[in-house]
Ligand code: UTP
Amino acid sequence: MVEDIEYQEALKKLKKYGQEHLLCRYESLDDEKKEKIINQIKNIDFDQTIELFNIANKSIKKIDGEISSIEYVDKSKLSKEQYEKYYNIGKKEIEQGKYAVVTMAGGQGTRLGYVAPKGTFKIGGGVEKSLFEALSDTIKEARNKFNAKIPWYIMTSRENNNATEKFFEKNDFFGMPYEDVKFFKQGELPMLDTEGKLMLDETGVIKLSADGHGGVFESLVKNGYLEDMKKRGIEWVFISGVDNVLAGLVDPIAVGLAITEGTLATGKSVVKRSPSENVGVFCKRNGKPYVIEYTEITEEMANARDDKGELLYGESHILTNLFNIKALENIAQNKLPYHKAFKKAKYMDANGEIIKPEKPNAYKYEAFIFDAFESLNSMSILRVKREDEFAPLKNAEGEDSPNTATQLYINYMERKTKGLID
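Please supply the coordinates for the chain just given, on its own, in the form predicted on its own.
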């Protein structure tokens, strides 16, 4: 039950920032919703919210600083000696229990026409495995291969956390030890209308949206799991999304490369299909690792080639990155910049009506994981084959759809059965 003093304090805070409209439907809410919106008002950083709105209304600046290509190691072209060197260094770290996996799984399968956590979506083609099961198979295989504990931390969202946990319970955690599977929620930020006002969602409380995959660092800290990793003696953390069914979650080569090159991170890449492919690419900005988005890269840069005829800016960022625990601690201490997106968003107006806009009406804000790279003096880049490590599931049909991801998965498993893949 919300005390009157709590309501008055919340109202005073809202008046300070010109956001008192958020309590316009307060009296019509049940006790649970009243308590929820008061707690939201207590916890929201309104100074940050104002700053975000100011960012949203600034014109987009072109990329500044000196951009140059980044060195990479092609996994498929390593000599036997190089491969064994990196592999054995990484293998030792994994066997000593210094490795963990983080899967970012806060999304729903909306774009796939699927109303449930995306990780519960089943790939077809006779495989009939959920994304979560396929990824758990990868981790379990590595646990057996290296005879090591490899804890799995899964970032969910407010929207899908309960359903995700129940899915794992129903499936007996896919054979993983319960104590080695941890769930934590992604952070959220308020959505703002075009006048800088926070919005109410369809239930009458403040409308929030996930803070992007770059929020994983802060969320790990807030939920106590960075500390949990340190207590377990973890030194290497592999972070990727749930929708890449072929993500190489446990990779001794990536670890060995970072240790050999003296870096605190390894980013995996696949070579661009063509200069015009709409993907962010690894590069250097003012000498530090950076990912330049496809909206920023010039046509001249996109088409530039080296003396071997390969694209200078051809290493696509595929959201599969390995970090040393020291890098995670450093990144988590500083907030990453937020990127704006202008979206259509349903909301409740002052009269309690649910408004379904026909065009974009709201700003949402997200941090991107690759913005953390600039906090590193250097990072290793490991080029991998698309067919071995990149089968994204983004769209209902066409490219990067269930059909393409399933076929890539089937092809991979067939090659593995034949001993063509380690």
The other form holds:
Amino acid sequence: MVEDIEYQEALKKLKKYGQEHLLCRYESLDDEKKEKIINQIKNIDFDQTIELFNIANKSIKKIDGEISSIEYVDKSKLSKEQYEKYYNIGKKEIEQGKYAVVTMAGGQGTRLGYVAPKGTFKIGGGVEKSLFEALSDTIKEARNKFNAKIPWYIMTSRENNNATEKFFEKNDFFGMPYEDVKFFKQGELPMLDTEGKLMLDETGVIKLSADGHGGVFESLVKNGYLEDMKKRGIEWVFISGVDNVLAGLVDPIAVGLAITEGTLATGKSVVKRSPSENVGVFCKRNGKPYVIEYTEITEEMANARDDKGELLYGESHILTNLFNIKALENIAQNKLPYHKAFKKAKYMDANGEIIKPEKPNAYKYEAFIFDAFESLNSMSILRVKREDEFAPLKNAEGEDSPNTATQLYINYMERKTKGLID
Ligand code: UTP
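Having seen the form predicted on its own, could you give me the form predicted together with the ligand?
Whole complex next, starting from this chain.
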């Protein structure tokens, strides 16, 4: 039961920020929702929402600072000696139980248009494996190969956490020991309408949405999993999305490269298909590692080539990055910037009616993982083969769809069976 004093305090807070409309449906809510909305009001940082709204009114960020290209190492072009050197350094770390994997699975998968958590989506073509199962296979194989634990941390969202955990239970955690699979929910931020007002969701409480894959650092800390990693002696944490079935989750070369180059992170890249491909690319900004988004890069930069004829800005960021635990600790101490997106958002109006807008009506705020790179002084970049490590599942049809991801997975497995991949 909500005490009257708690209600009055919540109302006072809302009045201070001009958001008292949020309690207009209060009397029609059941006790559980009344408690929920009062708690939400207590916990929301309304000063932050004002700041967020101000971002929403600014124009798209232009690249400021001095941009230069970043050095990379091409995994497929390493000499036998170089390969073995990196491999053995990395192998030792993994064998000593210093390696963990984080899978970010908190996204909504809007473009795929699949209602359940994206990780439960089955790739077809006779494979009939969910993304989670395929990723778990990669981890289990590495656990055997390196005879090491390799714990798996899975970031979910408020919306898909229960369904994700149930899916793992139903599938007996795909044979992974329960104690080595941990789920944690990512953070959320309020969505704002075009006037900067918070909104009610279909159930009459404040409408929140996931804070983007950049929320992974903060939520690892908040949920106690950075501490858990430290207790386990983890030094290297590989972080990637759930929607790349070929992600090379356990990579001794990435570790060996970072150690050899004295960096605290290795970002994996694949070569841009063409100068105009819509992908973010690794570069340096004011000498620090950075990813320029395709909306920011100029045509001249996108087409620039080095003396070997390679694109100067051709190393696509594919959301597969390895971090040293010290880097994660440092990054988590500072807030990443939020990016705005204008979206269609269902909401409850003051009369209790559910409005399904035909056009975008609300701002959603997200942090991006690559905004953390700038806080690292340097970063190693490991170019990998697209066909070996990148099979994104984004759209229902066409590019990066179930068909393309499945085909890439099948081709990869065939090459593996023939012993063409280690
Ligand atoms: P995307 O940005 O491609 O988003 O996420 P998405 O949710 O999968 O798909 P759309 O844009 O709604 O169609 C890349 C990866 O980051 C994770 C996703 O689960 C995916 O693995 N992610 C994204 C999160 O974990 N949390 C977020 O808030 C956003």
